[in-house]
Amino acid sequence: MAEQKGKILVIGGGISGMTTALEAAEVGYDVILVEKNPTLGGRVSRFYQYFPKLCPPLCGLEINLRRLKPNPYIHTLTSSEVESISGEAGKYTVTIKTNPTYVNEKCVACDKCTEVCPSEIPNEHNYGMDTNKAIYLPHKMAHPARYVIAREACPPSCSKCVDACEYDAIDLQMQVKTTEVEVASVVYATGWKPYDASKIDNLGFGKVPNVINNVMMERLAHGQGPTAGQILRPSDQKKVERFISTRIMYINHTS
């Protein structure tokens, strides 16, 4: 029956979309797995504790990513985004643009090129709460474990990193890449994002001191945070002595 179904494209590469390819993988579909970012795992992964274990979200994780690592049925295209879908259903024609990370498979991860690396850039899996090199790796449990070249941060002629690195893993001529791929159906699992607290006028968000909204919250209680679990204001540093809280809401996006 997998077979006469076809291949199943999953667009979103978070908990839900990694759940989703796993599930049709292991009973036999083949599966497309495309994340506009370079790694797996989405907002979950920057959670300290996700509801109802109340434990952290990277053991979850870790399981989908044993589950996923050997299955040969799932393909998964990171840093990639479907630009066009046409035809109908059972038979649609997809165009999926890779962009570049400039960071081929022979990275080992070994860190060598960030010691040398002249440039910073804000955090994006801390929000903005920390700064780190324009290569890095994304997170300690990203998949694939490669790291990434925030090219616009680095200067024209800068190409420390490829003299420092051993395995001929950096590619600054990398190119966007347009893959075009037959499929049976489509899962969108695109995920969702967290509400703009600068548009709530009286809280202060983005303009008083040390105002945060709740998934920094998440991320400042995480040892692998930018404080290391430690609570500190974000102007200054120092231990939290006072909390004042209000409920902000999530909302759901597609786009």
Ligand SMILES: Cc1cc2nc3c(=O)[nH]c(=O)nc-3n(C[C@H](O)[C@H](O)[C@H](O)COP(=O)(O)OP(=O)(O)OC[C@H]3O[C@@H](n4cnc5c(N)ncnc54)[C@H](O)[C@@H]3O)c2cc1C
Given for the second form:
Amino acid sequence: MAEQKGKILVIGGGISGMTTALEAAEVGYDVILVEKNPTLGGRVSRFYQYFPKLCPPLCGLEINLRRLKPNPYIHTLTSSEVESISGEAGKYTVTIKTNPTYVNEKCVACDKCTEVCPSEIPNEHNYGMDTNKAIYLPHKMAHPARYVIAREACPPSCSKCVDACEYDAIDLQMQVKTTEVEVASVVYATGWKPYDASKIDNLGFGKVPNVINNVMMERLAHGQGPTAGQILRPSDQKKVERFISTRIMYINHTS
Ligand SMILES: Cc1cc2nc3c(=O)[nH]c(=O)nc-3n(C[C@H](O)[C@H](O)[C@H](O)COP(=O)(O)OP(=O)(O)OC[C@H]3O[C@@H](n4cnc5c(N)ncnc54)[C@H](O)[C@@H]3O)c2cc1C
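Swap state to the form predicted together with the named molecule from the form predicted alone:
After this comes the whole thing, all chains and molecules, with the earlier chain placed first.
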């Protein structure tokens, strides 16, 4: 059946996209999994404990990654987005753009590059509550386990990371790559993003110190988060004595 039906394109490498790709590949479909970020896992990779088991979600992701890595039917493209889709059901032509990360597959995540990097950027994985160097591993469980460079944050003509890398893994000239593929079906699994709480004036998010949203709370509680699992006040890193909680909100990418 899989041979007759052709390839499947899955857009979004969060838990839904990974699961879709795995389930399809494990019954023999060829799958192309496209994720816009440099790593798979989506929002779940940032959570502290996951309902209903209340275990660290990284454990569930690891199980998925163990199934995904050796599966010859899944072709994963990270740092990639679909530029266009044309055709009809059963025969789509898809153009995929892969953005440069400036670090190639020779990277062994040894961290020598970050030691010499002079620039810092907000740590997006921790919702900006701490910083990363401009060359960084997105998070400890990142797949691929490969550093990326926020090129816009590099000082002009700096190449300290290139000199520090013993593996010839840094390519500051890396360019955008375009790939064209033919697929029979497309699955959108592009997920959700946190609601912009600053739009709710009375909560003071983004204006009043120490007002955080639910996804920031998940990172504060997380052992690999900005405070190594301690719930500290973002403004002065002191212990929280009292808190007021309000409702939880998130929106789907498509709504
Ligand atoms: C505070 C909070 C706590 C939660 N706790 C739990 C819990 O305990 N248990 C539970 O079961 N659920 C929980 N959830 C729900 C859970 O987060 C979602 O069910 C889950 O994230 C859905 O996964 P997803 O793959 O659909 O989406 P996402 O995790 O959002 O992943 C989508 C992926 O698609 C990528 N993407 C987006 N657009 C594109 C594009 N154009 N091209 C390529 N890639 C793209 C994104 O980068 C991302 O990697 C919680 C939600 C919140 C807000």
